Amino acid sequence: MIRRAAEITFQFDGDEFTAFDGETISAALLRSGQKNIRSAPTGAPRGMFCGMGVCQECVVEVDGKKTEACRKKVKAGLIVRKATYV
């Protein structure tokens, strides 16, 4: 039997998403069907690629600071925004 952690909510670009406590931002967004995590300088949508914080394709803004969504764990009430460029 798989036991999941408690469900929590957070915001991404003004929309509310659910996540399991301890899950990364990128895992929660991908599980919810959100693939576009940031925009390139050309405006092209970008998303998760390597999943280990090397490529910086999943950089988002959390509390005004840029961070990799694949390395940052979700917390209840977290406000996440798309990063325009890296």
Partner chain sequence: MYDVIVIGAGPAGVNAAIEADNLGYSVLIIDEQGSAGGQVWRNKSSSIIDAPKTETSIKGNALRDALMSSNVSVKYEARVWHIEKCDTIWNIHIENDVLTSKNLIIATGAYERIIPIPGWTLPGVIGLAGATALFKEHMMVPGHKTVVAGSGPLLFYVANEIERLGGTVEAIVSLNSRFDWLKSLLIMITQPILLWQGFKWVTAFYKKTIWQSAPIKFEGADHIELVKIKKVDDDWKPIGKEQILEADSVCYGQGLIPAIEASRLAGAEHHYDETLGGWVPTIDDMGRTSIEGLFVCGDNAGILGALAAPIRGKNAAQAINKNGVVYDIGKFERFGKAMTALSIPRAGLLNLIDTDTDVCRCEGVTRKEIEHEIITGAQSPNAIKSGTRCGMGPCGGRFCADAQAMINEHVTGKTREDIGLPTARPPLRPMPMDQITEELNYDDLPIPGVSPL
Second form
Amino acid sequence: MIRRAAEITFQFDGDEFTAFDGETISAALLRSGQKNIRSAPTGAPRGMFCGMGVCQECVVEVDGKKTEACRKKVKAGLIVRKATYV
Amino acid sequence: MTNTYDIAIIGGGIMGCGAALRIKEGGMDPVVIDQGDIGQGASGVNAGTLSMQIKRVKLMPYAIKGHHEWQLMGEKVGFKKTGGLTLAFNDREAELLQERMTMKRDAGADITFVNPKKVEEIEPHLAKKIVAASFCPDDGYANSSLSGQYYRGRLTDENIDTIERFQVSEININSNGYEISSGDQVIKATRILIACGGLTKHVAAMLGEDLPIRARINTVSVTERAPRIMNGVIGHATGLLTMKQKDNGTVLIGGGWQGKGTPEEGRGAINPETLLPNLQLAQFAVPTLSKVRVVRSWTGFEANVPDFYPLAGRLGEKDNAYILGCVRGGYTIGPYISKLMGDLILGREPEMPLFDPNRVFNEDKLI
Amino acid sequence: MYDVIVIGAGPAGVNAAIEADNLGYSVLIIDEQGSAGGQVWRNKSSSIIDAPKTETSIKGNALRDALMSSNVSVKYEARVWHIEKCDTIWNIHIENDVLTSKNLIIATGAYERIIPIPGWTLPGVIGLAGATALFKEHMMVPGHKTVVAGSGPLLFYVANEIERLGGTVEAIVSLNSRFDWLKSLLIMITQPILLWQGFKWVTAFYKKTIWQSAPIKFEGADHIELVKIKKVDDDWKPIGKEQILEADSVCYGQGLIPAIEASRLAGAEHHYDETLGGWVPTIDDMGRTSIEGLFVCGDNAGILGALAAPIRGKNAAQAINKNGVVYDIGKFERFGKAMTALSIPRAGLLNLIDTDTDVCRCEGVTRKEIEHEIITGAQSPNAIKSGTRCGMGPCGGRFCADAQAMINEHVTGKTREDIGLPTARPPLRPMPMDQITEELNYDDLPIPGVSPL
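Now show me the form predicted in complex with its partner chain, since the one above was the form predicted alone.
Every chain and every other molecule in the complex is listed next, the one we just looked at coming first.
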């Protein structure tokens, strides 16, 4: 039996998502079926890829800063936005 | 290789390739030699700034001509005319700006002084700490990463031989001209042009010429793609910052902060003690940059002599040996001064005077 | 100032640190994760309060406990962005700090080789090792219906974990044939426990395994929906008819590549050895590099896997002393190499990279563009990068360099050694500017003198 931490909510791209307190943004989004978390400069959809902070595909914006979703832990009320480019 | 070329050009950067193109056009058969790849030395790794405001007063006419050459190369080299601001954040810098930009304007650059309100219109993301600023509508940049691709293509189109990965180990002079060796490979040519940037001193020494050349190790950084935070080239009154945001959103940050290493040892390395102030200054000028990530920092060599003017002319007392280098602002001026050099080699009168490498060098003290 | 800094707290790095501590050195270990374990013994997220023990958690916890009860200083959540040797001292630059040591042990591990095919950038297509991070850290699966594809032993480990954690494996698409595996059997016998485990996994998924096959295309609107696969020949060239699998997730990869960026930045010599996963630092049997005071251990010194890693770590610590003891890794090395051999790229793989496929995910550079650049005279990775932007993006070329070199090899006939590598440059990871610089007091700005007028 796996016992997990309390559920919390956070925002991604304006929508509300739930997460287990302490998991990463990418895990929480994937659990909710939100695989597409970024648009590449070409416009193509992207999601978590290497899962270990190397490939930069899962980059999202937290506090205006680009952050790897696979390394950043979710906190209750965290506001996560899609990464923006020129 | 039994063929004897009319001229061997050592160094496949903008200077060497530009001269080769002119020389070929004039009817001679040149060969371009590079220790690495065409256009991958300083020509390929500098920050790409084409700014009148950072050019030396005496070189301004050359810079204006060079700028025009870049404009003609256009999209293939990522040319952009964006306009550029130079900023002063205190009274000392404002004074410096006033003095220097006035002289540059008098030398022919279209530079005006702009008030902080106008500055904000031009670059809304700049820090609101500006004391004085100057603007030049002609300033812009090209993409130095494309130098190699561009010149490789031009040399191929003009059927100019290029030999890459040829590390010159020895140069012999005989009655027929020059024999340039790399191990057991030999290239023969009637004439020789040394245009190999940071390694110019090293190669000139193979011809017995001791030139007072020093290499600077300039640092450049690039960020990841970011939302639009600057529109044109941004500089600093001291010359210690140049910045521009490319169309793809990446921001290039330079300013001549010095890294480590020598051209003889390799490609050089950044020095955190200078890189970090460079990035601090960039964030001071454009605070939103602080949230942007740096993706890569690197160095490139820039050769200079004590008076910081070019070496462009005949090398010593030798027949048919020439040198072209140490051009401060060489990226901007290169495509033009290399044509003048080509003309000299072709026996034509260059449109503007060149810079005698055999002159007495007076130390130009940094202010 | 430490006697030893170790970069990377996986099994190699931690064992190196503990061994160095036992030898009486002062030691600091740095890792970008929140705790030790590396990828292989990755720790659970704090979101998991309780869970059944697994091999990963047992071995990982043992490693973490051993580290905790040593005198080794630790620095987690720290990212090294630059490494430089100043005289005899190593300066290790992390966010807003510089750490110094007399010796440096690099244990940065590996990342995945993932062959670019049409659709490989679709959300829901993740690396095989990336999937293991999900299992270990979050005890979750990548989707409801997963295709596991690629080569090597990770395929079966990933499939097993997916079903253990409640997911469904649609199929395992294995480049390797049954015969490839049989060939490794002799060496696997030296590791009876692993052999038995492997045997259980393979038999469990035998019916779901499509041998000697490869995905040729991933399809979907904004995430993966369909996987098109084909048989491959012995050279791994796709042949025959297309078969379509449905999936909402794919775990995909063709083995591991040593993470050599740190040792290259530190100035060590490297060479190409496909039996070790690609470019590796040139070292002696203890992990001494060409640079005095620089040692490497673990998969970044050549892919030999988790079994060999602890011993390689200990050897790297012993190597600090000229008369250090050498621990024998013989059988682990043979086993590691046999596993790595299953993923040595074969020439036919290149046929999977469609001409319009983005080889460089960051910058969107296709195979066609790379080939054009090479054909028109770009000879080196630096030249190709400059002309096409392939490898210029935020991942620093880690996920395109190998495919780019395969294409170069194909077009020019040059060896990987002759093709070489692009110049190593910092930062080792994209670094937010305000994390590596402190706020500027303008008057303190070291102005070295203005440019000549």
